[in-house]
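Read the single chain below, which is given as structure tokens and is the form predicted alone.
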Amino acid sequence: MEPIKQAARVDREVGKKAVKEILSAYPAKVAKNRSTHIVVKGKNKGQKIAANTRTIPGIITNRGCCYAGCKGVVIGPIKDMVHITHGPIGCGYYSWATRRNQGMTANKKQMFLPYSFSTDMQDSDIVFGGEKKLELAVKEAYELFKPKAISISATCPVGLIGDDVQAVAGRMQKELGITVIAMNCEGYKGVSQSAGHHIANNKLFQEVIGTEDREYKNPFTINLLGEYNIGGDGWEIKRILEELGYEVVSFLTGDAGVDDIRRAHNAKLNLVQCHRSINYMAEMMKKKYGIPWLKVNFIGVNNTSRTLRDVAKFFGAQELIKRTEEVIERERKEIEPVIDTFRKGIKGRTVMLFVGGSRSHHYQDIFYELGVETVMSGYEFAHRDDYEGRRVLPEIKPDADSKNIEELNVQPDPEKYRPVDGEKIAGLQQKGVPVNDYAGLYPSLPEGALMIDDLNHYETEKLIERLKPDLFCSGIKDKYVVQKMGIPSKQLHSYDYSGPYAGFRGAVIFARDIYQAFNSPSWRYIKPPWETEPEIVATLTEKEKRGGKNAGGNPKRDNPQKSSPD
């Protein structure tokens, strides 16, 4: 299999005249707001993106909310840890078992990923205030359960009506003596999901990890923060990294026990999986124990191959970096004859990719290693970081929303800080080992291919009609809109009940998944809208040229001497 090559130029002038048309379709202050939200790339590696601003009202996103990231993302895939949603029915029923989060437990009764808690807040409760439900549920969660851990999270109408439920959870853990959090992670808060991601991952890191030493006679000791074992993906990746001689400490969070996130703080170096939703905590783990992080990328065969080549040089012992050439070389050796007979029923397409986090970047490169290109990437809830790399944080400034959601002063730990010798992290930095930092998705976007932030539906539909691309990879909101349209839509957050994709064998299932995507005959017998109904087309009137009053209203409403609108 070839390494990794920029993809063949795309059609930068059909991208440009795509972005035009959509953005000729807006008002004029929607249109300038989303020209700096799409990018078409070039030459020129300054491009800039704008990225966790508002959604404009109105718009049809993909984004989810603040509750869903905290409790959906971070929280939830925690297995012997009991999730309430402290809310109406309707919050806790939509993230229950959605995600596809695997795990198992030695003990079958600390097993809690297949439930679903809430307190199902009724009218009474929003007028008279749910604080005693929600003890009444803390209680009989831990008599029937007995877990090790109990979490709250906050719904939109808990925020508004203002149940507090810090106290709830401070009172519980007196009670019960077990570990009790809560997260005000109400929906409104922030942006999008991105705003839970950093509010679990403030609340992980005040209140669970650190709270449990442990000493590790391996010299290898990692944690994966990122991984949410979507289809047994952190499975897979941990098969690889114990043959090799890792001794991984704890998943964040997926697979994850709550006295593994306790001991997280012991391991010597993070892996950085998604960059999005778990890079707070690889930040303040760096400057509370010293513990350096790694970007790293388990999707594809090169990228797990030059990944695992990356943490055997940060360790830097020979037998470590004998050992992983020896693993690498076997598991190609295995697995790329049989990508290669799927390569052949596949190179020479074109994909869209559309997945919050890190994933279009890292699918991205997976679809290369196949022979197809990207004609568009992008994020329902990425920073500007994501886009264009770590080195433009300091060019970031906050806002309202982000200042909603709060910093942690976070200083290095008396007793427990163990920092890396700043020499040895300059000189990996200067091998290309990415320690403690992120290029981002744009340098590895072919030229000419869009880079969109915060895609809506009018955008999906406008952009698959004009660049007609082969497949479409996003999530479950515009899954079934995209197939109607006679593309193959491939579901990207919990891989349309497959999996695993990650590492070599996981490379192997994702080629054969879209093999079939691609072969499979039912494509035949749809046709896309543009080619079998003529196009609407419309004009402005003249008061709307005009700019009058009410212009693009109703005309009855404009004009009410009309009886009709003609």
Given for the second form:
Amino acid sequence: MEPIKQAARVDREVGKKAVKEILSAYPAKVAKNRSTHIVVKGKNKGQKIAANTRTIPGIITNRGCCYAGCKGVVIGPIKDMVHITHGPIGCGYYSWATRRNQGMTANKKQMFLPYSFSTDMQDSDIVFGGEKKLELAVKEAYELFKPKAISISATCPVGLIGDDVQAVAGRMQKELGITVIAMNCEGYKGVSQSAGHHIANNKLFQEVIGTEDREYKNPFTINLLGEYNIGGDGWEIKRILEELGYEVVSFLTGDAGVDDIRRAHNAKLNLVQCHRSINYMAEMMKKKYGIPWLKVNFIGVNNTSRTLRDVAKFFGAQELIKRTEEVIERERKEIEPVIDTFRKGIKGRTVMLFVGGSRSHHYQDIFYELGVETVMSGYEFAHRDDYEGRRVLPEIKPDADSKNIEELNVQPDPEKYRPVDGEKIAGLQQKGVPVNDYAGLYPSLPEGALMIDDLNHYETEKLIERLKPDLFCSGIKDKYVVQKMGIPSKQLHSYDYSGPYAGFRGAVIFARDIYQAFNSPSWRYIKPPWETEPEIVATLTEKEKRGGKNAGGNPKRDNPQKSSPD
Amino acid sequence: MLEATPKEIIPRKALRINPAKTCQPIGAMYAALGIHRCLPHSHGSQGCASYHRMHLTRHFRDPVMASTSSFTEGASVFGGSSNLRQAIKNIFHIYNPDVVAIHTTCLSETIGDDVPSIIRSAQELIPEGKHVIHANTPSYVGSHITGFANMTVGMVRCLAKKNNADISCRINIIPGFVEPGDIREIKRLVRLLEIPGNIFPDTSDVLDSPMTGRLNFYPEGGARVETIEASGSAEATVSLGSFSSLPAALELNVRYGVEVVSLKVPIGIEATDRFVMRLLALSGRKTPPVELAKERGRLVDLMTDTCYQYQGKRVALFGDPDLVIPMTEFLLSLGMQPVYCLTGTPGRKFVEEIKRICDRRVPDLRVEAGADLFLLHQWIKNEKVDLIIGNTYGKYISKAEGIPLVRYGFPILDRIAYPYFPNVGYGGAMRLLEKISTALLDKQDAEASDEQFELVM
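Show the form predicted in complex with the partner chain, please, the one above being the form predicted alone.
Whole complex next, starting from this chain.
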């Protein structure tokens, strides 16, 4: 693989001018608010960004709700659990199979990922209360499927009419003798999906994790937190980890079974892929069970290699460290020539990233590997620590919205807590292994690039006009908006139904997909010939008049699509 | 696939599994997109707007713009009035629409926000000549079809006027929850029949807008406000689909005495025949133009030439009532057996209508409204069918049972181009017939032994 050249710095002035223009179009209050969510990266280390605050009403935001973060993101992928949405039909319907969380169960009768369960509340339930219906729904689910566990996710009206979903879960757990958990993740809680992640983390931590013990002979046991197996990402990571000799006790929550999650506290180390959605769990497991966590990044060849080395260093076994190097070398040898080929048709371009609460960071690095420079990077529902690193955590003051989300008071478990070797952790940190820490997106963002929180439609449109990126990575709501502007757009939530993108093999698929995004011939046809070659007709007519020969088109083509090299 | 679904049917009273409907607001959002320069606004949590935009975008593969009141816990406790006022101000300032179409959600309905009075109190925030219209769309009543109908009624209530001087608009056409391609075809048929008609809502050239390299935040299409305003002066309203369109036609009748012509969505030969005959009557002509007669002739030619391919086949059909009803009729006119007809949208009318259409021609008929795909799958497990017709969600049952699926209805998330090509009219019927025949023959080919593998079919 050819060495990665330091990407050229983005022109800071262009970004600054674009931001000024955007803010000037807003009403005063909106401009004031938005200005705090936008940073043009300068030379000075540590710029503050406002995040995890309310979106202003009327703004076309990409953000979703608390329910989407709880049931849609964290709880939904648990494959052998019946997930009942308590509410009107929409919420359960929209979160049905749309996030591409793949999963496999040995007993196919316990596979519920292709199902959607809801209480489908009607007006009489809103008026007279829906608890009875919910209870009956849980019983009916149990009768039909005999699942190991059932989850209940509350939607907006549930909290408003005062249905006690926790009480229903308690009663049903007792009556049915299976795990029944309930999440008060009403859509209006918090300011985005993020609140729902936290609520789901709390519930799984309180009710599921630690409920079953198992002795593992393998000394290298890990959990992979914040990996949802979208497009099979988790399976590619698992392939590599298992080859190195690790035993994955549980994923949270891609392809996760309830029993795996029950035993997660038996692992020695938590790997954290998506910091935003699962950092609560990592911290709580550290406090209660003494399990350290390590921020990993399995997106891109360099990051995957670095991550594997970090994990090996954590366990410290020489044989493991040696095997890690061997596997990295072998895997890289296999994929790098292929990636190199794609990189030749990719490099030198620019990208804007607006995705998730951790993904922009992961993908800004893999784009860097491919020679693509990030000119803007932002998150939909992140907090300041996802941008600036966990060192800013003490500065973040809770506000009216975040106070509504319960912060659990976690104490060491009297029996299951394994003391942490403080010296070892400190030693690892000194060696650059980020145990129990995360530095955020900011450090690897190129200077001059923009860092924007809760980017909205208007800003997207203006920034594309001004920064003229070659590619825009976001989700489905932005995809066709951006493409209508003649710029390819790649969904980095659903991978445009491709994947896996994680691990070594995923990096090849990603490089191929990005190559294809840039090099699809279809972009060349946007301008019709009568707009690009108006001279032809005149030339022909003139020559015909004179009876001339060599009538032909103008060889100079006006091709404004720089993303479509001829 | 779907191994957890048991064959034995136990009646359920509380648990909905694999719904065949979604909630009202998305229908309202879709209808509102059918007004030119209109920004739909969701008065509720951000998640509603996000889910609806995502879902519509996945189906249409085109931009879907809508704003939200971004409720937080505070707004849910103290009411959403302040959020909505802020939203109205910001929307006109930043996005400058001609119309803002507000629909409610289960959240704002449950707390009892009085949207009309909030709008009245926010008049100073609405620029001269701009409109804010609204519809109540509680998610816990009806389905997305109800939401579509309610927003269409909202258009009439908030915009329609009686102006006798306006004679340009003689006939209103409300097309129902159909595709942009369907609406374009309905407009073509209306033009062919020389009816001075106006159609609303009209999502053609909005959700199937051409690629030009330039983004039109408000695409070219959509019913003009003047069109909807003039609807009160029309002679008649042709309502296509009694679930999605009739309520607005009735509203025009009650308010302005506009005659109601209630028809099915013109899908299949019989519904299209009736549509043509009624429009002919409205235009005062006895026969349609030759072009249309030829279209019909080609359809009948195809039907008579190929009927052996699909006659007698058993079909499970599900989806929105206004699409399932004419499709049931079409399947019968092809000699097929629509044995299972199911919709998620509640309403006895659906059951009655299907039974009336099938009369005694479908001895094994099972029909249900307000039902789900879990039940449909169980019906199929108990007695197989040859073909499933319905939206993308049918693909799980199709895979589980090895039965081909013809994609029909909303949403189609896994195949391309569905919104572009019409199902309506004689041409649409030919296209549906081609799909049905192809699905059955593809399966026959795939399963044929070498010696039974046919070149000509």
